[in-house]
There are 2 protein chains.
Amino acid sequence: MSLPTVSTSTRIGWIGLGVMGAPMCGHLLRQGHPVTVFTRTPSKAASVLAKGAKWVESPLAVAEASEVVFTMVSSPLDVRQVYLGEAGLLKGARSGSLLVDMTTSAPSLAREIFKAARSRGMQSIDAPVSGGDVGAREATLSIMIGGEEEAVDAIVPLLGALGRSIVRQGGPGMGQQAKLCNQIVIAGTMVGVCESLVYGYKAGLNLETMLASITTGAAACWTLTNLAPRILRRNFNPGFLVDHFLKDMGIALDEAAQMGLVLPGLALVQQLYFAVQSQGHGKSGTHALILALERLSNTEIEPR
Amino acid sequence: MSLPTVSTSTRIGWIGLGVMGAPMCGHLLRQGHPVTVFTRTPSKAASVLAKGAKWVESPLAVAEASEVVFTMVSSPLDVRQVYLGEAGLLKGARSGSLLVDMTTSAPSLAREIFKAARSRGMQSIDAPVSGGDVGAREATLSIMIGGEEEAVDAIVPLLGALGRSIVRQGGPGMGQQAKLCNQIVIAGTMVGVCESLVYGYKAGLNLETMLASITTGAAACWTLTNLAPRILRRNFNPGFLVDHFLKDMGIALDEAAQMGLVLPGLALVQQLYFAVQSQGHGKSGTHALILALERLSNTEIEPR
C-alpha cells in the first residue's frame, strides 16, 4: 500500500476532544493542517472549531475527509465503536489511510484493529501517551508507539508536534504494552505514598516535615513530590481520573491473565481503587486513594 | 541535667561497624574526635582502629569512656541488647551522656530507651538514616531525628559530619517513625517496578526501550532509575539487604497494628519478600523482589 507523505497540507482527522484531545488537536491546527473532527459531545469541539477545524457527523465521515486520523477517546469500548462500529473509521477510510489511536487501550484490541485495517489496505498504529493534561497542553507528552515500521515512519513528524519523548516500542499493540508498564509502576507508587501518609499521620508526625526527609532519597518518586502535597491540602481535583486509572488497571490485569502472569500488587491496588470509586470518587484524581486507606483505618488526615 | 558541649575534643563512642557504621565512624575520627568502639564482630573494627579508634570489650565500656555514643547495629533486638543488656550502654553511661541510635529500629523501643536513659540522667535520641552505603561513605545521608530539643541541639553539629539533610521529626521515636514512612513508600515503588518489568518482559517489550519511555513521567521513581537496570543485568548485589528490609517492614506493620492502622499494600509486599527470603535471597538486594514475582508466574527475565 502507499502511505501518505506528511506535509502541512496533509488532511488530518481527529476524534475525541476531551482534556487531552482538544489541546493536542490544537497543536496540529496551529501547524496549518486542514483538520476534520468528530466527538461524542459536540460542545467539546468548540475550541478547535474556533481555530478552523471542520465538524462532521461520524467517525466514518472523518475518515472520508482525512489521510491521517488520530483518536483520543476514553476506553477500549469507545475505541472499538469508533474504529469497528456501524459508522466507524474503517467504513470510511480509503486504502493507504493511517489511523493512530492515542487512547490508553487494550493491546489485544490494538492488534485486532491493526489486522482489520490492514485487510482493507490501511495502517493502524497505537500511540498512547503519558504526561497528562499539562503534557498535552505544552506538547511535552511521552508517546509510546506500536505499529509497522513504515507506517510509524510516516507519522513520527506529526507526533513531534505533540510530544517530546517519542519512542518506538515494537509492532502493533506494543505502544499499549509500554503504557501499561507505566501504569503498573504508578499503582505501586500510589499505594506506597498513600500508606506512608496515613501511617505518618497516625504516628503523629508533621507530614510536611516527614516529606522533607524522604522526598530526595530512595523513596523519591513523582507521586510523592507532586501528589502528596495535594493530599495534605485535601485537594482531590484530577490530574488523572480514578475511573480512567481503573480502566487501565483492568486492561493490564486482563492482559496479564491471558499471558499467565500473576500481579498481586496491581490486583490489590485495583481493589483499593474500586473502594475509592464506591465512595463516590470515580471523578476525583488518583491520589484520592488515600480516602480508601483512611476509611479502612477509620481515620482522616486533618490539615494542620 | 547538663549536656556535653560538642567540640572536636568531645569523646565519642561508636557501636556497630558494618557497611554503614564503619564509614560514618570514620568521618568523626577524621574530625579529630577521640573515638572508642565496640562491635560484635571485632574484625569489622579494623578500618577504624587503623585510623586511631580505641577498642573496648563491651557497650558498657564504650559508655564509660564517652560523652556521646552512637549506635548503628542491625535490628531492634541488637539495639535492646546494646542499650539495656547486662553489659549495656545504660550500665556504663554517666549522667549527662548522650546516646544516639542511628539503627532503623522500633519507635516504641526508642521511647522505652529514652525513658530508661532519662531516669538515669542521660538523654537518648533516635536518628535513623536513609541513603545507604553510598550516603554513609560520602556523608550525604538523610538523617531523621527524634528526641528532646535540647539534646538534639547538642548533637546536630556532630550529625553534620555524617549527612546532608538533617531534619527534626519530633520527640523520642519520631525519627524512627519518619524512617518507617520512607520504607513504606519504597515497598510500593519496589512492587510497582518489579511487576512492571515482569509484565513488560512477558508482553515481549524490549525492557530498556520501555524504561526509556517511562522513567521521566508520572511513573518516575528512584527505584525505576537505579534498580530496574540492575535487574535487567541480573545483578542482585545489595544495595539494601532483603533481610533488613523485612526487619523494617515488620516494625512498621507491628507499629501500625498497635495504632489500629490497616496497610494492605505493605502487608502484601512483606509477604512477597518472605518469598524472596525463602528462595535463599535474604542477603541479596531489595530488587531481588523480581525473583518472587518471576516464580509466581513461572517465568524469568532473560538478559537480551
Second form
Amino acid sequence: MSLPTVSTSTRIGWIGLGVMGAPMCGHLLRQGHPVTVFTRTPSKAASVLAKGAKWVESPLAVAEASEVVFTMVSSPLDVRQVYLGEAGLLKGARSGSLLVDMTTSAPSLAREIFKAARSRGMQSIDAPVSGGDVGAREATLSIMIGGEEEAVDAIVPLLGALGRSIVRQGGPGMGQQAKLCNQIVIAGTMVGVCESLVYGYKAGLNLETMLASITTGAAACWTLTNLAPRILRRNFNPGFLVDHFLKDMGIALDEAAQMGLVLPGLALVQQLYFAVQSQGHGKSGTHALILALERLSNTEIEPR
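Given the form predicted together with another copy of the chain, state the structure of the form predicted alone.
Only one chain is given; partner chains and other molecules are left out.
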C-alpha cells in the first residue's frame, strides 16, 4: 500500500479545533502545509483560518482535499461519525490516504476504523496525546501511537511538529490502550494533589511556600507544577475538560471490566468527578476536582 511522502506541500486535513486542536493545527500551518479544516462550530476555526487554513463543510470534503487527515474531537461517538458516517472521512478519502485520530477514544473503535480504512486502500493510526493545553501550545505533547509500522514511520515528520515524545505502542488500538494507562495515573495524581491542597490550607500552611518544597521532592509531577497554581488562583479554565476526563475514565473502566480487572482507585475518582460535573463544572478544567473535595470538607481555599 502506497503512503504519502511527507513534505511541506503535503495536503493536510484537520478536524476538531478545540482547546488543543486549534494550536496543534497551527503548528502544521507554520510548517507551510496547505491545511483544510472542519469543525462543527465554524467560529472555532477563526484562529487557523487567519493563518491560511481553508474551511469546508464536512469531514468528507476534508478527506477529498487531503492526503493526510488528523482528527481531534470529543468522544468515541464523534470519532465514529467523523470516520464512518454518511459524510465521513472514509467516504471521501482516496486510496493511499493516511488518517490519524488523536482523540482519546475506545481501542475497539480504533481497530474497527483501521479495518474499514484498510479495506479501502487507506491506512489509519490511533495517536492520542498527553500534555494538555500547555503541551498543545508549546508542541511538547507525548504522542502514543497504535498502527502499522510503515504508516507510523510515514507520519513521524508531521507528528514531530506537535510533540516531543513520539512512541509506537504496537498495532491498531494500542495507542489508545497506552493513553488509558496515562489517564489512570492522572486520575490518582489529581486526587492526591487536590487533597494535599485542602489539607495544607486547613493546617494553616502558606500554600505557595508548601508547593515550593513539594514540587522539587518525590511528589514532583506535571499536575502539581502546572495545575496546583491554577487552583490557588481559582482559575478553572480548561486545559482538559472534566466532561472529557469522565469520558476517558469510563472507557478505561469498561476496558478493565472486559479484561476482568478491578480498578477501585479509578472508580472512586470517577465518582468524585461525577460530583464535580453535577455541581455544574463539566466544562471546567480537570483541576476543578478541588471543588468537590472542598464541599465534602466544608472548606474553600481562598485565592492568594
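Residue numbers count along the first chain shown, from 1. In this text, rigid core is short for the largest set of C-alphas that superpose within 1.5 Å between two forms. For clarity, every value in this text was computed on a predicted model and none was experimentally measured.
When the rigid core is held fixed, the Cα atom of Gly96 travels less than 2 angstroms between these two forms. Residue displacement note: Leu207 has its CA displaced by at least 2 Å between these two forms (rigid core superposed).
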